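Encoded as structure tokens, the following chain is the form predicted alone, with no partner shown.
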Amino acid sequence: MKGYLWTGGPGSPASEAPAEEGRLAAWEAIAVDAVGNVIEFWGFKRNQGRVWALLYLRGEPLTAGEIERELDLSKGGVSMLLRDLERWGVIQRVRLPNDTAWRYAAETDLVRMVTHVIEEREAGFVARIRADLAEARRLAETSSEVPHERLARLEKMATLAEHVERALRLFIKTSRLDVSGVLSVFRDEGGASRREKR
């Protein structure tokens, strides 16, 4: 599991340098950092959240050019985390009135931006997930060496990717994330039977 870099407190060298021509204000780039260290947390690129999170903060579409120096990020790499972060939806490229550029804008709706982020990548894999175990299941069922046991537990394991499958539908539907059939399949009922004869 990937850690949480912490980038300092109070008194830290971050918190405490002045801001730089083209660079972001200490409290800024701790807010940034900060982002970025969540969205690797969760699988994605760090400097996808150091984008995203510059853009929501700022509150106005930037050039490639502007995120480039802001974060200390090249060219190339900019372009590859702009068309990502496009195709997840999570920024917008806009045109403003009288200028050649192209500027890119944060979503600001955040419940639609991850409600969106689940729909193309989470859902997508515990779909996969449930197939895979599907797929075990038919193949254990088809073998007369599998004990009863072990069938029980791998359908145990099929129905919690069902739940959580389920539940993710839900959250894109409606927002809301009820994983009550999910933390029921969690329970052992051999422990409960066992607890209950004490």
The other form holds:
Protein chains: 2
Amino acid sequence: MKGYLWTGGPGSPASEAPAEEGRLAAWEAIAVDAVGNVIEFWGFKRNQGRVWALLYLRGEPLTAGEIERELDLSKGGVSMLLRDLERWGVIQRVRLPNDTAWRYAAETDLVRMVTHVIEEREAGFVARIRADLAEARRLAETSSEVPHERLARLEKMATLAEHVERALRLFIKTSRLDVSGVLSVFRDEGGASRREKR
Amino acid sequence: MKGYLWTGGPGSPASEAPAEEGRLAAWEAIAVDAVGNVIEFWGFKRNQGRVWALLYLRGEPLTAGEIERELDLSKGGVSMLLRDLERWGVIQRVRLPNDTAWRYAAETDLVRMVTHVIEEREAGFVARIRADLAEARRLAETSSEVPHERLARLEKMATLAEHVERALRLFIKTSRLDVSGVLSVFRDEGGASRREKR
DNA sequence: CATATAGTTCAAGACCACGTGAACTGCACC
DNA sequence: GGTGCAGTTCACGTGGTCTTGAACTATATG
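Based on the form predicted alone presented above, generate the structure block for the form predicted in complex with the DNA.
What follows is the whole complex; the chain from before opens it.
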């Protein structure tokens, strides 16, 4: 996770030297980076977002090598990024008929990535917090030394945690609902691509 | 080293080494750390959460020095943490009648911190993303070279961004509503403390 | 004025996560 | 076998954030 207040001006990053990007069109670079920023903001790696964005924008599956060139990343890096993305189900590995290399295609629902993974880490995380607070409470209760008042505050804290948790679940749910609407927009254009899992 | 025999953990395995924490009770340490983890998860500094939690649990205002000792932080660090927290309105700086030093008291709504700040960084952030995508679109449109299909995808992307944004706003709103209910639980116990801003 | 305590600021360092690049595996084709 | 390419893995370097510790300001007290 990164900065808090986002001191960076809203100015466009477009002004920076775009020469870096291999043969990416300017508009592609901007869009790709935008997604990268969003995704980083949500606690993922910037480049995970960039890779997904590139694949999505291109529409057709790309090889690791192409991604490597377009995004100016290292071989190893691309490999790992792709692995992550595939594991999360936001890209798909496809093998074209007479091709020697794997190709990767973007799944349309980036949202799945966010909700799914957030959900997942939420699960473990929330569980742990809950356990910690419960433990604290147990300790505080057995130890006779703890003032009634403080114990009360501890309990309030747990309550608050629960509520925040509930709010978050709700968010995920509504988000997904809301998104199901959005997804209709994404109904595939042709869906010609033949897909076979490895 | 400070071997206190205090509660000594009645029934507790006490396997952890709480020796680190100044003179924090074991249960306090756990709770404080739990909050620290949550807050870090939300993109703040762990110690910001810990400080707030300590202040909240203690109920009475503490001096910077006390916080420093209890949480085993550096002078400078505490100063900066307190400044942040105060700026966000989640703690309050109070001067007790015949005391020479400032004291700090926790505001009851940590939630304000999350919603408020998240809201804020959202604002700038979302604006920027939106601007970037718009820019990309503009570029792509003017450049005659861009395939209709890709342009369509770019637009879908923007749509998705908007929806996610909307979902997030909704989350913040409902969260706040939900929380307003929670806050009743927090109705202050006495609220005698005299408060004057610096 | 000297001393002490409270608080702030900042450069230096600790720390950690990310990406790199090289070594390695696996596979195909000659 | 050997050559070439696709892909994986991992130790290391780099960059960025957080914390520290010391220098500094401020304010009171004798």
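Throughout, rigid core stands for the largest set of C-alpha atoms superposing within 1.5 Å between the two forms. Numbering follows the first chain given and starts at 1. Quick caveat, the model's predicted, so the values are computed rather than measured.
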property	result
Core-superposed comparison between these two forms, Thr63 Cα displacement 2 Å or beyond	no
Did Glu162 shift 2 Å or more between these two forms, C-alpha, core superposed	yes
Rigid core fit then Val146 CA moved by 2 Å or more between these two forms	yes
